[in-house]
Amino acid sequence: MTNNTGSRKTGGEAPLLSGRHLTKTFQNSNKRSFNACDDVSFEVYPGETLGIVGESGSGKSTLMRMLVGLTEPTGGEMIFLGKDLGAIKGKDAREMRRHIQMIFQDPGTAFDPRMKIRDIICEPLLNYRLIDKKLKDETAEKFLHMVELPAGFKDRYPQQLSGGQRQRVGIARALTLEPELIICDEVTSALDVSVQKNVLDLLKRLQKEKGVAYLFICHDLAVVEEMADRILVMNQGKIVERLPGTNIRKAAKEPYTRKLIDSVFEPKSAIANRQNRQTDI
């Protein structure tokens, strides 16, 4: 694990996931074609966190949808564990995709409000017939403990939990199938700042314990810098810059990246001026 080193050594290690020239073309309301993803290539290595950052409409959500099979690429390849995901069909595809799981931005909308937490956590295991229904309570308690929630939460419904607690349940559910890769889609954007830090710390601890890789999709560079070993910056469907996971303010060269940085990192001059005003008061 090399979080925040910005210099992961891959030395011959095969990527866990490779996107090769991924492109997705849509038509707008005027029937003009545009590329939501445009010749995107990247690698995710075992146990690392690759951050993908960009504003709304940058293409990061389209990329995520292609990776989880919700959108078919117009061109390019997705190689996972040495196999082309686009070429695998039926049972083989189902088996391969169990190794890629997702944590959603708002688990409240991803969960069935009629299901108890035990059923939400155990649903993936039951779908793959990996546990008996009689073991739901025991299994749910195990994963609730893993994400630092009380065992008694298994009897609750999603609406009885706070946003941060629901996100922890989402993390627990993503871990049940012991995936190699978890796609984190704006996982902290719906949370308060104090809750965000707790969730990020939990994700880092679990990564260290499980060795899972994260593809961390976010619009906030400050959050991505907290998590990522490497960062890809997307704009208008393209990767416009590749950054290390540390000192991104020094490493960034592209004007678009500088704009993103300025939107989340307060300049030192502004901090000094604010402190001076407070001193005068």
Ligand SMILES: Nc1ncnc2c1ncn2[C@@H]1O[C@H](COP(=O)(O)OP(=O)(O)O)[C@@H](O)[C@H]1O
Given for the second form:
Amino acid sequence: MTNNTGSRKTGGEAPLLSGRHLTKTFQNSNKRSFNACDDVSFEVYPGETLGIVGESGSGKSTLMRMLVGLTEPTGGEMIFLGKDLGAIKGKDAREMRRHIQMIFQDPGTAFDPRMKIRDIICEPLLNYRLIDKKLKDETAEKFLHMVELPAGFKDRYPQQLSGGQRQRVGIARALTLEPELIICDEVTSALDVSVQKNVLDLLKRLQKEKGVAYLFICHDLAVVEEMADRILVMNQGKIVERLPGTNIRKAAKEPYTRKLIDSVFEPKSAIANRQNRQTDI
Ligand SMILES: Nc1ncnc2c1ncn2[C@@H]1O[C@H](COP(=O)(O)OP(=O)(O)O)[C@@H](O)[C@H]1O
Ligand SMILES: [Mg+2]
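Given the form predicted on its own above, I would also like to look at the protein as it appears in the form predicted in complex with the named molecule.
Every component of the complex follows; first up is the chain already shown.
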């Protein structure tokens, strides 16, 4: 696809997305205000993977929800392709949001169980009137092929697929609008280790082919390290550390990050136990 940012992966270019001082305030059950996201600033560059890691409740999904317009920020701004996402409205906002897609943790509940895979994949294209209904079969087959699923899956319902296969359909659907950015929120967290690896490999291959950037959100530091070029560590709504995508054990300085690292890189025996677990493919 063409866009006015020029070619991707050129290096040294302008950010695709900037979050500036993003804050979201909620009230807890005692009516006390707290910041689920607290002055979060970051950049995502074209074609890269920015990882966001942090324990459950650290504010990762709240950040994602603000970026895709599901939650309004209490403060701060989001600049995408040079435009302030909070300031553009209506048709323009809809057009901008086309370029940011998302993939969720549980593809089982993300899809309408009454819709066939063909319709799930083609829905965004039909919503944006980018294809004619007559092209649904052909389009579904093309995207199923892209995510290494058989063409015949187009006639199936989501519950007739395994978790890993459903996640591939989620990826196919996210790709249909040729986004510049895909936000992946815990996309492999519901999958077994071996299936997880296949899905991560697929995401990497697609990034190489299409130059799409990922904002890769996950509580598992090992998975984030495998995927990301750069990593932000979140704790209680704040970014507590910024790390490179490799050698994080050496680079990490903050006690919170060190704790996360210790919990992930367990003794060898525990890892062996995890890998020996029964897997469903
Ligand atoms: N709509 C909401 N109303 C009140 N509190 C919320 C809401 N959404 C999330 N929270 C709270 O904000 C904090 C961060 O949640 P979340 O962004 O889902 O974290 P993560 O994705 O890192 O697990 C949690 O304490 C959560 O309970
Ligand atoms: Mg979450």
